[in-house]
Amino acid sequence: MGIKIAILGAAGLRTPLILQAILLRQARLNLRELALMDIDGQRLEVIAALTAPLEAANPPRFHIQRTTDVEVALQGADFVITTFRVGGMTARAIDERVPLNYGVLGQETTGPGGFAMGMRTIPVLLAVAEKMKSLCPQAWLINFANPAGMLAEALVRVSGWQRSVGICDAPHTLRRALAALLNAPAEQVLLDYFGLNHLGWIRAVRFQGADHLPRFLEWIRQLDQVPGMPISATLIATLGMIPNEYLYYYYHTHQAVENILQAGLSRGEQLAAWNERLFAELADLRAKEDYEGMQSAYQAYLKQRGQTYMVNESGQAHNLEQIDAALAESLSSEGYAGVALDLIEGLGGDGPRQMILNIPNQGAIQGMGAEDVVEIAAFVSGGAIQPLSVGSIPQHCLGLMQQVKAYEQLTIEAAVEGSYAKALTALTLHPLVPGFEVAKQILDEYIQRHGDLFPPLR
């Protein structure tokens, strides 16, 4: 009969490479059909102008729903993708700004950042899990939207959606190019990975019976630095550890701050002007039916997004092209789609497979508690994802990843409960801001600022 997957969040910009993805496997996904949702039906009809060429090039066997009404696209689904930002990028732009305005970090997920788009996001995913309740009760809830171990742990925590996973492209890019420097088949590297997401740790890179670890961090000191990530080189060699990018924000706080200000836009504000600027240049080529000026432009938009990734923040380009052919190559992959469809193959039964997840601990950290959502390697196959055990882990590691879970947690209660006392309290408990003062200006600053997006807080 073929399966169903329903994306929420479908007119983004990343929708097209999920397509393209789909198509490409749509023999072994055995999909009956896809639905593609978004409020903004006209940005959706744009999206679908911009993958119609993929579409006549690799026909779907599959019907393609379009909607706006998101209990359509969440009927008889058997896995549920939800991608959405809400407010927009125009609302991660104001996430951003407002704590550079205190003079602490601005960025999508990590610090006052992430906590505003939690706070924004939980109450509509929560929502979307409370009418898979009648519509699909059988689905699996694959959260793309960040930050994504917050999200997977509200819908563990307070829906008890028990069948939902939250997935980072980061630890999978991070796997892809060691097994590149190691000329092996990527799903043949195993990495001894742990932590939250955006804020884990690498401690061994396992290929055919040995741990290659030790020869990446020899590598890194004698080149002292890492290509395409800007954490210090000796930092590294003292952990033993590869640190997900994400830890430049802790390692190098002041650093980020001072760039990002010096730069003069955060990445957000980056991206809303770029974003707004490529539809309305999306739009008039629809109208003009130029489907081949479309895909200009959007790859062009796609290459110019690239290289620019964290060059405000590290006040450094990071080419990897211009260090190995093949880890450019292994890197141009399908990124968070290949994520998301490697898992739905190997939940529908298609063989073993290890992959880097969010989910509950279940016992496999010590010192976490057994529903604090992490980010580890677990095994997927038929149906279940058994997380693979990690064990005790390096003291300051365990120490700020409880500190962060603590946060995390806090923040989640606020959306839920809305309430105003923990919302900053888990600020304040950030690690990254410099107490309750600022906190309390940067609390009182977005809910000015996000005005009906954000929850009313008591």
The other form holds:
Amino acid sequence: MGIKIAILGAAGLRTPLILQAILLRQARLNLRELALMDIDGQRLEVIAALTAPLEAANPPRFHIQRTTDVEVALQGADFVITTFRVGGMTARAIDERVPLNYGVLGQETTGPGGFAMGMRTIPVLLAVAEKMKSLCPQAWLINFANPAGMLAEALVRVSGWQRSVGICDAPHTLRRALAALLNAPAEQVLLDYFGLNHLGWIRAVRFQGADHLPRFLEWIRQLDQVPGMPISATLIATLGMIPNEYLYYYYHTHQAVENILQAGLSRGEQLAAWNERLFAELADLRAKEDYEGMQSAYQAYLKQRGQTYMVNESGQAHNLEQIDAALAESLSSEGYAGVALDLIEGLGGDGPRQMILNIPNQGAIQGMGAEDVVEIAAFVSGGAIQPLSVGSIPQHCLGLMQQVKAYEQLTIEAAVEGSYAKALTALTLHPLVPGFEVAKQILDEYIQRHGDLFPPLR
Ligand code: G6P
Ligand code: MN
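The form predicted alone done, now the form predicted together with 6-O-phosphono-alpha-D-glucopyranose:
Now the complete complex, all chains and molecules, led by this one.
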């Protein structure tokens, strides 16, 4: 029999990495069919030309279907992976530029950028969940699309889709890095982790019965700057926890905005330009049937993207390859794809394994609602996800999480109800927005510049 996986948004530049990871694990995955769906059929073909060598080197023992029809892709799927970017990289550039015009952080997920991305993506994702109800009612929905936490919340609150999980590579990369520093296999290192997506903290690093966090903090106390971590070493030592790198935008807001303004362009603007150039280059090489040239252009792009991640924003190298070759080597290169496939294998009965996922709190964190989606450690095994109990957390973490959760919920309601007032309230109470007047200017500029990509707001 075997399973069917559907990937929606499969013309994205990470698809070759997903396919590669699937092919490497195909003996374990027991895959019958892989549907690669995207609304952009031409780009789907370009990506197919990029993955052809992978398929030749490691022939798939499953059927690959490429389609622009979402219903064809969903039909009979066991796992649906959503990874689309509504409006493409151009829309991300707008998400990030508009707040910068008012001196406010312009970032893909944190701050107003995440609000705008959420507004564009929520209606599309909820429509997918609606279709799944008849086409694949038993399927798990694994969402990569950002803002991953807010989208997971929308799926639970609005669609009531219980078998949905939001994933992010950041906590898993952190876990691998810590495991590498301990010389331990990542699967054996258990993190006591809590928060929201891109807003989490590590409170303990357990390996062989001991908590190694105090040792890490001891090391951090002696540094000016922790390699690969944009947040001040002094602050980390004071917190007594290792924060998710995205907390940089909350703990060093002024610095982040200054750095981005100084760089002259946001990450989305940088990537929009690179993507445009890459796709032009790929089309050109494909016309010449230069498939090796396509590969090298793609690999060079990935390398450049990896090496520049968070560099302008933080003013320091973030890529581990640049910091420590040995550490980089020991980290898996599977990234996002690895997290999704670990989850699929775990749900398929291989386990139990610990993963950090965006799932309903169900009492895990004291002070957060039962249905509030949080990012926490959970055990995944045959068809079930069991969140680990977190208990009480520092008040400053809980306060920030609750504030951001309130903003997320208002954004979801604004998108679903088409409410201008709720959208404005959501932005006004975001901790990184300096109040009502600026919130209104940002919102109005988004509405004007995003046009039909935004749900109509009354
Ligand atoms: C990390 C985050 C993702 C985010 C990505 C941005 O992987 O976990 O949520 O989308 O970075 O990387 P980019 O190269 O697009 O700036
Ligand atoms: Mn993420």
